[in-house]
Amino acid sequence: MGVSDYFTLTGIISDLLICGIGYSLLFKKDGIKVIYAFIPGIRDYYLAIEAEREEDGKTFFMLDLCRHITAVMAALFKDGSRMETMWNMAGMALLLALFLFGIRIYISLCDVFVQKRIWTLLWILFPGITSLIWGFSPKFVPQHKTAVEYDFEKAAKISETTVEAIQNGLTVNLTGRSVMNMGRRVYLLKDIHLSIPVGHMVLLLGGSGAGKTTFLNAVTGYEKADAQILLHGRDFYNNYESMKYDLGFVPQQDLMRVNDTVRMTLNDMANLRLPTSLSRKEKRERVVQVMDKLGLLSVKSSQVGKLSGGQRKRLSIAQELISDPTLFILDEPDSGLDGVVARNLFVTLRNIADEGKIVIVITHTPDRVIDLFDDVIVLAKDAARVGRLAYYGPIGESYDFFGKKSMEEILLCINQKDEGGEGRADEFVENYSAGLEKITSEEKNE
């Protein structure tokens, strides 16, 4: 078989026309760009998105690509040769994987279009004709539109404002944070400008997918955004290597070696994070001091795996606190902890903030400890499903701004309607943005 034979004319026509037309009609029903239906490979990925199986779509695309490569490689070798057989066998294995992923995507597609799963069989055997039927017939309509092409018209406008850098605290001027996903740019965050003075404990509030962790990763420089992050006036991104020791990030999971002891875990972290100018004795003293502050002295010789949930969380915090960072960030430190233990933990965090640190915390149960916070950052998904700043300021004023009595109510009112919320995110994003612009222009005039 020659290379040219592989790309037969009939194959191209059947692929481009029958499937192209069928898929384009289907995509139209879901608000996906019709052009994608005529690009082999890409159209399967978008069909998977329509079936709410984006990850499977990516895998399907990669497998399909590999299958084509194996077919071309097989065509390069002599008929019946060992190498041709090997490539063909690899192609068969990929075909089997494609078949299985195809079943998953088509079953899901049937569910999204509220059709019987028997259609899966037709999709596998005759994708072109089946897509034409589904495309032409008005009977086949998706339950709800896939979030691929968002309503950018309805999304809150982007402000031109930035905040002035403060010398004693954290300044964030984030224009955008985006990722490339299968050739398209997807924005995760946009237009977030705020400054947090030292000594403040700040709550980071937002619904699922609002970009809380993305925002923290952008602030910490773990995932750089189109932003300027200043800590005490120094650019965090440009001086990351020297400034990273002044940042403590406590992840949601307790990432520690469970078979090591508490003291050795902290000793090693102290050796890693503390400067060489400190003597061994000073480092040991710092470890004892941090263990004392977080109530870990009594379990210093215990193995990490034998600690309670609260103790493990405190150890996780101690690991970061060892270097006495200015900026201290915690991602859901109270997950899995009961009310009393969680409250004690937040009291400890409040004490850390009172020592002149900036503490930013994500928590899903803010109301039980809200009295310990100074400010709140509210992130919300706008109509284009991009994380935006809906509010930043004192806790008390936030209730007036949203017209609500608790953080839980605020969360409900900014969540999208399909998530059970009131869907008022864009309204508050615009209001906050307008207020910020007003303050900034007043400051400039002064």
Partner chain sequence: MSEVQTDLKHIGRLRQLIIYLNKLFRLFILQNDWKVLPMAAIIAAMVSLAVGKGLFKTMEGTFQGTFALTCVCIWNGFFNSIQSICRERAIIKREHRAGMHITSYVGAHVIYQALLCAAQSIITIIVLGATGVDYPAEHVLSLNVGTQMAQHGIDAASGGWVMVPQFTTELFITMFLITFAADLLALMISAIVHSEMAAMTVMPFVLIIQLVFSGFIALPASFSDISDLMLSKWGVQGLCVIADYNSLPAVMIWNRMSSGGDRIDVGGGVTVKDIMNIVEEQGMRDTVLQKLSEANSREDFVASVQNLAESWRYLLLLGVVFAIITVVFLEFIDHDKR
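Switch from the form predicted together with the partner chain to the form predicted on its own and print that structure.
Partners and other molecules omitted; one chain follows.
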């Protein structure tokens, strides 16, 4: 097949109009943007999403792209040479793979639309005409929507509530956090509104995939969301450069030079984070003060690589404490630590909070240190698999809200059933949202 045969005007019109119109009508039934129906390759990916075969759709898209490349290359070598034969053979192999993946997608599509699988043959032979029939006929309707950007009917209700900013603390009004995947917007978080006053130590609880790290990244500005993040009434996103050292973030894995000493590590951080107006003596005094607070004076001359796990974690915290930030965020600071060492570390964090700071912590073993926390943020995946706020408030009240006696039991009740949980996330998301709306309404009427 030559280039002139490959890109014929008739083929382009047929592809854009017949398939485009048919696919657009199908996509409209499932809430997919109809513009994708007129983009070859992309539309097949979205058809696979309708068929609940997204991974197959990605593979189909890549195979189809490669097939187009082989067709063009074969046309360029149309001289009976070995290269032309090689590209033609590659094209045939790709066509076979596309045929097999197409069967999988079309069979699933028939199941989603509750149609007999004989339609699979028609989809393979006449996709344009078949898509027009399915698109125009009212009897071809998917049994449930699977491909909308956010299924409002399937998941817990989205609230219209926002919390008022507090002047001494952190205020989060997060409408959504999303990413683009193969041209489709996928939501990771939605509808999270809360405020944390200074002096509070807060547990961030949620199952795998509930969006804990995504939430922290949104708060820190590392991955900005559709949100307003206020610290002491100032917008963190809009004033990031002037406020970035008012936030301390301690990741699960530390990034420190193992051959440097503890004092060298903190001296470097002081030079990086403290104002240039401070003298060298003042910076050294700040380093000593932080080492004393974190119990590192006895190991100040030790190399980082020779510290114990608990000491290294304290050093990671000390690096962030140098600039005296208001907000501390820690992602599993007790990872790899035994019970006694972890307990001592959390007591240190409690002391930091008591000095007028905000401390937010993710930990997989919350119940052994729960007495040190003031509040808990509970994130849960709703029916649309999006991270939502199921509860925020005092630890004691959380047990009554969920009807459970421990954080582990709370986690189990909000996890989806296919994850071994009770699958009650949407219930608590809506209950909490309703309570928040009531409180907000009463405050406005006062």
